[in-house]
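A lone chain, given as structure tokens: the form predicted alone.
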Amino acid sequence: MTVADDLESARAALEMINPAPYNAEAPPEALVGDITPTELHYVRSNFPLPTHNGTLEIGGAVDRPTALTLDDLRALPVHHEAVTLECAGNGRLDMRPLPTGEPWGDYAVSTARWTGARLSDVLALARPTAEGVDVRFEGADRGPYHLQAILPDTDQDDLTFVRALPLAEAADPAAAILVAYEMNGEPLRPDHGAPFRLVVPHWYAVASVKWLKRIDVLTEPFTGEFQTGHYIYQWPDRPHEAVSLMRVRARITDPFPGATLPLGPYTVRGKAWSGNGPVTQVEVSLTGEGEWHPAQLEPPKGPFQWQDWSFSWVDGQVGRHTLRARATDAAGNVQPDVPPWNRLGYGNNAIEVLYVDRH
């Protein structure tokens, strides 16, 4: 079987957006399990597929240079984190006027068991400098940016994703940071950064880097096409912000939209997270204006996860009726009713509204 041959099938159950750079949404069915399967598990790229030397190299402010193989994180301290990973642009389709970029519905999230060795670690062996402020992160793909740049003196016809951290995050051991180099107890697939990549646990996942080719401790704050120029809220009036920690956010996973459902009590079931700690309440309504009622939050299997909630819903009649959700998380951010408009179309975290026919 070919390169192309097994990524035809590693992508044959994803509902693909864009097929240069590959960009897919998850299926609906993906959101059901605690863990989303490597088959299922959403894609997201700014470029095509890179070549990758098997090299990570770190520098920068740093007291000793170091380059590693995959064998040399491997030796680090193996950790394990499920995570959930949404994309920025996630419910883009939801927003009017539509903004621009890719045209993501509502399913580019997905949580899985991501092994590796921990940033902080890997950032000790080469000793950062007192005068550290961001780590700056390098992957391998590049190319010609489909959008417009927004910074001056980018060349679009040539641009590397970059991205950065805080220096105190990075090398922070409770942050949980990976260097990945493992998916659901497998080696990482291409489409999803191998050999290695960052997994940043409760930001969007612009910020967990694919194919991490090099890391740069850099003593002034850094500035990027993919920090500063596009992944930044630019709010109609008031002063943009940078895209960082995931909204709170609760979705419905049964019933699907438009579904025909029997007369009787029914279970409705879904998911919920937050970039802000664990969700801390789910409320659902059945009429437009109508009450919102509690439903059952299931308690986080692990810090960077999605959570499992569900609501009995005993007194459905005859007719078409609306569901929604809404979320409400430990940091006290509840869901908006409408989309947080930007001109990029980042963070829709918005209630859900969907209907389902009763007979």
Ligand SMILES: Nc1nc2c(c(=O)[nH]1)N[C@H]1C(S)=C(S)[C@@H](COP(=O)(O)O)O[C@H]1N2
Given for the second form:
Amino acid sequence: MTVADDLESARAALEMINPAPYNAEAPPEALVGDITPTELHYVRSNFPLPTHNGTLEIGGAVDRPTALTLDDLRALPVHHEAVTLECAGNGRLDMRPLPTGEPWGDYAVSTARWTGARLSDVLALARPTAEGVDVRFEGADRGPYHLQAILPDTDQDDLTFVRALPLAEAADPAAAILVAYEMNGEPLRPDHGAPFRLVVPHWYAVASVKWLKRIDVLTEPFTGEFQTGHYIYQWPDRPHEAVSLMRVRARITDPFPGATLPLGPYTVRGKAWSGNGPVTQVEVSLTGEGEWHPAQLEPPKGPFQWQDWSFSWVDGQVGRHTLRARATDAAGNVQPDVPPWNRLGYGNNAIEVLYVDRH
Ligand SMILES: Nc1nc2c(c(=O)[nH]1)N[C@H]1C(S)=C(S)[C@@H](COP(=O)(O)O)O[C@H]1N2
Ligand SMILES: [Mo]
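With the form predicted alone done, generate the form predicted together with this ligand in the same format.
The complete assembly is shown below, putting the previous chain first.
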């Protein structure tokens, strides 16, 4: 098979929303299991697939500038984390007025088992100096960014994907951030950031820089198109805020929207996740009036992955029924009814409403 054939088959099961740069939603089945099969994991890329020279350079405010290969990364202690990644733009199409940006429905979310070195171990090799504030992560992908650029100093002819994290978080082993080189037990595929990428648990997935090429410790806070231009909540009535942790959200995975179900007891199932620690409660409503019934919530199978919930629906009569599911997280955040509108359409965690018919 050629490289192009490989790419085409890796993409065949996804719902493409943009051919170039390639962006695709997961099909609904991607949310059913604990782990999303790689070929069903959504893809979000701002630029064409890059080539990568196989080296990760680490510099800036460090005592020992370092260059690592894939073999060097593999020689560091190996860590595995199942991580739910959600694009901050997931659900944008449900916002009104419709924001500009990639037209994501509700399936820019997936969970994979990632394997790699801890970012804290990688940084320790280079020894960040005491003056370090932020850590900048550069992808190998770049290209024109006409019409979209927000920051005035952006080179719209040749922009590179760059994001940053606070040094304190990047260097913290407990943050469990990976420089990942495997996804679901295989080497990373091109669309997911081969040969290695960042995976930042709990953050909206924009933080998880693919095709990672350079890491620099900075002594000033980082600004850049993908940090302070885009991925900013531009609230209509309060100061702008950076997109960071995933908002609490529940999804109904069974039944599928619009399904026709037989009469009799039916177990409604779904997933729930939050970037603010575990989900502590999921409730289901069978009317539009807000009568909420507790669902059975499974404990997390890991600290950074979605949880299963289920609800025994015993008395569904013939006809159409609405189903809603609402999650609450450990920090007390509850999903809103109305998406929190912001100009670029990020962080829509509104309560999902679907209907099914019973015959
Ligand atoms: N280098 C690079 N990293 C990137 C991006 C990108 O465009 N370039 N997109 C980010 C965004 S917005 C998301 S949602 C995730 C998607 O990861 P996935 O394609 O593996 O699902 O990658 C992030 N990392
Ligand atoms: Mo994203």
